[in-house]
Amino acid sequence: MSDTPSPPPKIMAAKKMRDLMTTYYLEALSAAQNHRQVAWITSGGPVEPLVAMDIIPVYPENHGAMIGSAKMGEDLCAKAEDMGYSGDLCAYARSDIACAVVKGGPIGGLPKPDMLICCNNICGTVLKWYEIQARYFQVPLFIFDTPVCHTGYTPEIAAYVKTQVNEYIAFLEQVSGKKMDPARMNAVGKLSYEGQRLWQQVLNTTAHKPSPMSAFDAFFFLALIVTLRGTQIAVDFYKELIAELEQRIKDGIGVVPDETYRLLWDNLPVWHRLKWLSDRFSAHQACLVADTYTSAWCGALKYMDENNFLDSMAEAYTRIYLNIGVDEMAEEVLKMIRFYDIHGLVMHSNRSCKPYSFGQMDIMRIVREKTGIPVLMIEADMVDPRSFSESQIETRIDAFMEIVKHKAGRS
């Protein structure tokens, strides 16, 4: 008789999530037939004004994650390189630029945009990326500029970004040909706030031992708070997901059988190797219970005022995780290590995302000095598999887990 523990039951909400995302993309792809406009927007951009004006937001980065998960990244990135773009550029950008031309990817390309909204709170690459797409599709582009808050949110930054909120609304009114309804904007702001609060509650469930889900599940369930933020659909879904996760906690169901070690992930996922990585860590009874990536869509809640969303939006969108100084980022990581009772930190040095990866050596040093937990650094790319060495990373994970076990006194 086998001693291998039975796999835990799957999270039922996953099917509903897929159905909601299918409906969302069908609605976006048929927008022109239904006389609605589509705006492409960066993942960290202020989407709520679009929702309030009934413009469908579409996220090329979310599409890039789908391309990575579908293992279509290598072909599309290579096509972009054949077009003359450097292989050192972000794989989301390369795959999206190629996709626009060849209509590739898992859904045959994104719907043609009526406008582009680019917020540089996540990186600088998006500026050139969106300029390229604005020229290709010949549509207007709005750039929402958020200065990096190295040491805090100064009055000068506040005034500068607040001005752009007003310019952003004026841009949308001009391109859509209709005025924004303040009451509708307030309602969308409340839904956005509630959705982010619930998303934080979803992530917090993994503080329980054993964890009812892993960071790999969070990477999947993240899609709704990105694409449908500010809608009742997202609020209702996360309420259902929380109820299911709380029931799993009550029933003692952990996502990793015999969970013994709890790990924290830093940086974007390696979309094309999610299951492989999950299996590698699970084989050591290790669960990645949290990550710095998915928490970015609720980390700025403390700066938001749900009753005055539009005014508080400027600070919330400027002070997201990727737009703050390394010391503050390290402090956020330390808070997560304490909250989730972490045994080890896994850092993905992401060839595609330089803003996320540049400060990792400093964060690694700070974490080691202040907590003493082991830290693993793996080199990969979120979408392009050509930067992933399976045998090398497997060896590193095995060695890392031996150190984690030794530190935990269970070797």
Second form
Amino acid sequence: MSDTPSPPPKIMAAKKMRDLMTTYYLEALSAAQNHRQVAWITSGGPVEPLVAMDIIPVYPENHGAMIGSAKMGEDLCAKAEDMGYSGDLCAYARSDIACAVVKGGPIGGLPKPDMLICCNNICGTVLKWYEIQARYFQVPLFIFDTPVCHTGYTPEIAAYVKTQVNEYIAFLEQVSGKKMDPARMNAVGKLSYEGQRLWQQVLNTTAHKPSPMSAFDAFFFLALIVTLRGTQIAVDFYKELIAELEQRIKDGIGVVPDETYRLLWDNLPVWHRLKWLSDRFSAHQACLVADTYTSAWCGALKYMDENNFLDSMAEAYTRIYLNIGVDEMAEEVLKMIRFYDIHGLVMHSNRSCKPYSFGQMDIMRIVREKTGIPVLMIEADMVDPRSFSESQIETRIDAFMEIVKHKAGRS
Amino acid sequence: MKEIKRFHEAASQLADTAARIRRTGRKIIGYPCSYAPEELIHAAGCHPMRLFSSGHGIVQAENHLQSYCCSVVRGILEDSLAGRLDFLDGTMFPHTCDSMQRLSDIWRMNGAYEFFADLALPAKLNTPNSAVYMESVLARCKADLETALKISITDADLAASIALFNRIRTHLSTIHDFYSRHPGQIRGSDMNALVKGAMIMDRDEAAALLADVAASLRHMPVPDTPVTRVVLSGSVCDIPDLFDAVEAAGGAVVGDDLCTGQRWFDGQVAEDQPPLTALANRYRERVICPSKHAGLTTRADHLISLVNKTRAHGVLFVMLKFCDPHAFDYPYLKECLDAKGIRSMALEMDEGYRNQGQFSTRIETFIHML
Ligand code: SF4
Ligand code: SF4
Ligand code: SF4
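What about the form predicted in complex with the partner chain, after the form predicted alone?
Now the full complex is given, and it begins with the chain already shown.
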């Protein structure tokens, strides 16, 4: 290819989404003035009962991603280290713990919580992190304990998690002083289900060649299904986004000019290097079409009953991607490789996230054995830039792409 | 004391220890964490053996676990892959921290031993529903053992095992109590060996030997030598050098909040309750590990009361690098100690700590400061 192709048009919905997020954060930040309660909740936590009870959910992890993208992670992480926290701890936790004290970050800190909801389906880190914040803010903490399903969802686990759905609602009723309205809960459950179904549909569009968006776009558009899950806003937005993506498919618009290679990303994004990484891969006509991370917010749809949300919620929230065995995770990766017709797997070995990263090397071996596609592992951290070696990673990406090209027979 | 030598050897000559146990016909089930239901394994006619990293260099585990994983998890996997644990018939993984959670998967997927079980323990221990769940996890574990071994474990079997382990705990508590009240009479490395050995060797043998040790203490002269009294708190700790370093500096470890120490043997399993209920209660009520939750101040309250009880002059935090649960708790625990005017110091140790002894100078400075 001699002439550089012109960059594809931007996805228009991005602006709308930015506005929606701004509105959401403004509402959250002014909650106290409007006599509304705020709950901090983990990203994989059951948010629907909060929405049904008109409590504003706030996600420290989404905030962590914002801190990372705004390249404010290093300062906040260093501040946490000054407070005595080890630099080897999850950078979301470190930056949030520091932020609560110094009111830093891109929006001057999150609104003070009235309660904390911690679901440990993603990691044990959140348990420790939320204990720390519960002591700091002196607010009640509810732990939604979802035992790991190493080899399946046992009847014991099912019974235990179900009892906690009731405990959870009782907790919310007590802290908010209001009763939960079952009809409203049903409606929110339906919206949540619908939102997740649409999110899956958004992600599915990238199976098309060329792909109308990339995993980097998905990392961006993810924010709504995390923060506004269970609302009409999310449902309406994703419908619009799907329409736009489908139009791009019709018009033959690919996000990477001359897309030739299709890659799968594993683990959280490197928030502080999104553009850099995206450019590196695009330069090789490679598009990261999918990732294992953003699909976590629709991966459990199969366990969900939209007409009986509360009852099915226990299983759906327990059997999410990070709360299953590594072998089952490898199966999911293989499925994605087939569905998206992937030429290479890029694994982000994320120093922040042990449950996501340990086991990756076994998944790598399985993928190599079962598909023969090349796998690249780069070590970084999603928020803290201090463990990112740009020149080394650049060299490794270039070498990896040579192998991908060679294997795909197009070099 | 010659008995103590046996405990040192049980750990240092692990393969021999295992061979002797196997000759008695007991299968050996290993586990990496003190939340494993040893009594249940024992009642199934097997030998429960706590796994410690041997500290050999990491070679094969490099292919499974990144460098930012704690040395316990990497070390145990290395021992397994290198064949140093070939005497095992099976392993059991209680759910605790994220690293251990993934070790369990990796272990199962690369499995070399006949029997494997996960114990999906609750993370929160202070609600009635989690108590019910805890017991149901133990019941499942019992059923898994029964199916795998084609046996049935009766309540009488369980009661006998519980009684045996209670004896071990009682003896250890007696010895530790003496050790703590008369610092300098039993060396810290010996006390540590008694505890570690009792997690490894044949339990009947351990109970008998510990009874002898406890009895012999009654005749021991107790001169009063003033020492600086230190409490240890932190991750897994089986480094005899550390106790030596404290003693060389004129101090003594008089108490600990370690799962390789008092957390393991303090307290009893009730013998007047249905066995599984009693076991579940013990795991919920024992001194808590930071990977579990039983309230927001539980650990600090315990640490401060331990310091008061042992009249310790300071607290030494021993933390393994990359150990998240302990690293998260440290600033808070330190703050609580500070507020009470209790001095503390943190030592972070990485994979190479065993041979380096670089912590001696820091320990010395700390002890002299107290
Ligand atoms: S990045 Fe990983 S360790 Fe950190 S909160 Fe998320 S799941 Fe937990
Ligand atoms: S510190 Fe806790 S999780 Fe780690 S081995 Fe000990 S009891 Fe288990
Ligand atoms: S509790 Fe700490 S030392 Fe123990 S296995 Fe987990 S990370 Fe390693």
